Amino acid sequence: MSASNGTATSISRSERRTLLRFLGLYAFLAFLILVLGSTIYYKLQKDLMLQTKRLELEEYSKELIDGLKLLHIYFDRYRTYPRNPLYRSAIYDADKVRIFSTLKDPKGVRLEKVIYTTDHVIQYVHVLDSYYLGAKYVVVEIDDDGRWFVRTWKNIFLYGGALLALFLAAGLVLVRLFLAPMRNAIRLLDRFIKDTTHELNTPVNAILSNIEMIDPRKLDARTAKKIKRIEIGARTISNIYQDLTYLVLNHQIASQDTSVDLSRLVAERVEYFRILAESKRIGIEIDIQPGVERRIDENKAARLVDNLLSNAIKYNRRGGTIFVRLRPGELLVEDSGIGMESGAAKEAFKRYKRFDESAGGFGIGLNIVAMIAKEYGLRIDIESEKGKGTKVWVRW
């Protein structure tokens, strides 16, 4: 195996995963601000225009009542609507009925209001005090050119994209402060964890070692009982070892792809087991066809297959099977233990999660299982009936 260019102090998934969920929240809680200010800034930007150019309709809609007040007099003389290439015009009476309009568009005019826009046009509504010429309203309208509307849009995109790119960063900031202690304890876990498994690793080797080199028929029965129960116990620490150094290291560890014989692979592993089995009277059937093949890294199989194992013999009821079986394209491996409840099974490779605690374990294993499947783009199916047992394929 070789080092990859990870470090240990790369930031992990979960806190990843937590930095991008607070990010998301911030962010939307601070578009909503910004929204919400660019609301009211765009109201404001509209009433000041408005204000503005009221001034202005208002000395149009004077020189528009001192015409119709001349007209009304001398009716008789002009009988002309006064008009004007500055403004456009409309006269309604007491029951907003329109008398006379120049307007782009008279039926859209609403005499309740003072100031208003519609339709790129700026209308102003004058009430009389004099019905001159039957006239209860004055409306005055203008062109509304657009140019406030586009300040406004410009400045709320480029004031607004500015205060979301600051808000972002403080988020940024903060974020990483509130997750600076969790920061800290994961990394002495992982600290303890690394430590714990190195430390673990010389006296589980040394054990196994020294039991290989036992000679069995050498022993009276009473002390191979008691190498048995060693020899189990350290190749359990040995499993769990491995594993603990999976999850440690393996976003460190590249991978060493070769063919693997599967079949020679599946068998080692089945037998190595198989003490392990035999400490609570589990029988292990094996059907493996012989050349089965695929490209992987032989120790992540040897992973794969181990938690498999493991797994089926933790949860089987004593003096319970276990059968493997190994074709082209699948491993299946199936115990009568005690299953799992409808559903569960998907809960399964969560990490952490177990369905017995009285079964002891991390409840890693699958979740392992899970990973290396998942990096070898293999399909895992898993059918289990409560108190019946569980199967499991891998398919690839």
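Note that this is a predicted model, so its numbers are computed, not measured. Residue numbers count along the first chain shown, from 1. Compared with the form predicted in complex with its partner chain:
- Scanning W153, L133, R183, Y159 for the location where one rigid part gives way to the other between the two forms picks out R183 as the hinge.
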The other form holds:
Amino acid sequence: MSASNGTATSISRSERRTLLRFLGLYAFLAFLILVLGSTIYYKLQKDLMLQTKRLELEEYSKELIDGLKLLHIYFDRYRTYPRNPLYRSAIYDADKVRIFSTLKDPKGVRLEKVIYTTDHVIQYVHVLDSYYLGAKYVVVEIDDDGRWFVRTWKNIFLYGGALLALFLAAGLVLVRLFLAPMRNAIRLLDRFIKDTTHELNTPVNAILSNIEMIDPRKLDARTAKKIKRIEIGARTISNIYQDLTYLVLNHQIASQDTSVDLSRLVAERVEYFRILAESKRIGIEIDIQPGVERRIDENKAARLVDNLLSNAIKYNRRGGTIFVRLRPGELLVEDSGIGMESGAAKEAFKRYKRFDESAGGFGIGLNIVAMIAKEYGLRIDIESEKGKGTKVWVRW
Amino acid sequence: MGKVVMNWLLVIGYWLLGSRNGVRRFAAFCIVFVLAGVVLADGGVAVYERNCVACHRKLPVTLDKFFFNYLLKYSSERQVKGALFKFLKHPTKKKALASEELITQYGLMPKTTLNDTDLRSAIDVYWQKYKVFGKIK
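Same protein, different condition: the form predicted on its own was shown, now please give the form predicted in complex with its partner chain.
After this comes the whole thing, all chains and molecules, with the earlier chain placed first.
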């Protein structure tokens, strides 16, 4: 069994997924930093522009105040407000009531500010010490050509984009650097598991074939019992071996689909497991309709049946029963075991999921069943009741 | 309001008041209210003319110059009127906006004898007469 998701391909897939998730997070954070930087840059550029314009506007306001002063003194003779084509202006009294205005939009004036830009105009507010014509606030306005705005955004996009690309490239290098030790460890473990699995085959086969060669009739009762225990153990190891081989090696190989006599296969597998079931005093009843066939890879079909039977034994109580029924389009494996909580059935197909830690196994059996079912479009239904048992249907 | 218009309104009001028609009587009451308002407003003008203009006419500095001094120092209508009211109620050299020479020569303005309502209406007339709102071109 692999400690990764089973195969080299899934290692690279999960690695790619990790890489993408990390890069996503990294890009998001980098983007946030850039947005923050851009906001600060934008504000600085705006302030810089306003500071530059402020000098010009202060001059205009001085000129306007001189005009207001003259108008204040000679108001009995002249009533014409001082105007200049270079700027527009307005005067407000101490209660912020507008006295006179030549502004584009006198309603949008913010007298609490000094200089600001709004609606394509820059407005400068000067607070007077002597209120000529009752004016406390003098507002001078010029047009904002928006060149600074275009230039600032151009710089933000240009440098921001370049920085983002740089961040992402650095992130890619970093993530590869960080993931390298983990990737090496996983590959090493994977290699080790593959080699171990491969090496397990010969001794298990040797044990099983030698046991089969022993004639139980020539043995005394005690030795025959011991040999039987060895056979049970060897068959359990063999079944685990088959699962491991399937996970690590087999399902990478293209399926060899043939028309399989499922009636024969199921009967064979039941017989194979009968000796394991007997060790727990579990009886297996069968109701197999002859001649049920389906186009499938025989090895995979055997894995599917084996895992259902193996689970039925593993999670059964001592002295319980297993019922196996085969009909065209349906295989049922029913046990009288510990059962599962409602809602746990869907979870059962997840890898390494085990509902009873006291039972042996790795929790990969039903996952293999699910993988094979998915490949061949088989539907699996589970009905389970805690303490009563589990029914598993495979339908096609 | 012109005297001719007022006289006509009085005649119409008298005629309407004699009518038995409810709508006409109501119109008559409206006219009476308008005329009362006009008389009160004119009362403010009269107070201003009698109590302010009459005295200031003798001074070399015109009333509008004082107004612009108040405007220069207090800016808004609320503040100008408030400052004028306070000064006229309790005139002091510190509060006065007239020059030292003027005060030395003509003395500090005497405390007003007007009641608050008359004083406020006189100040209102003063503000209306010299305010800059709507006069700037």
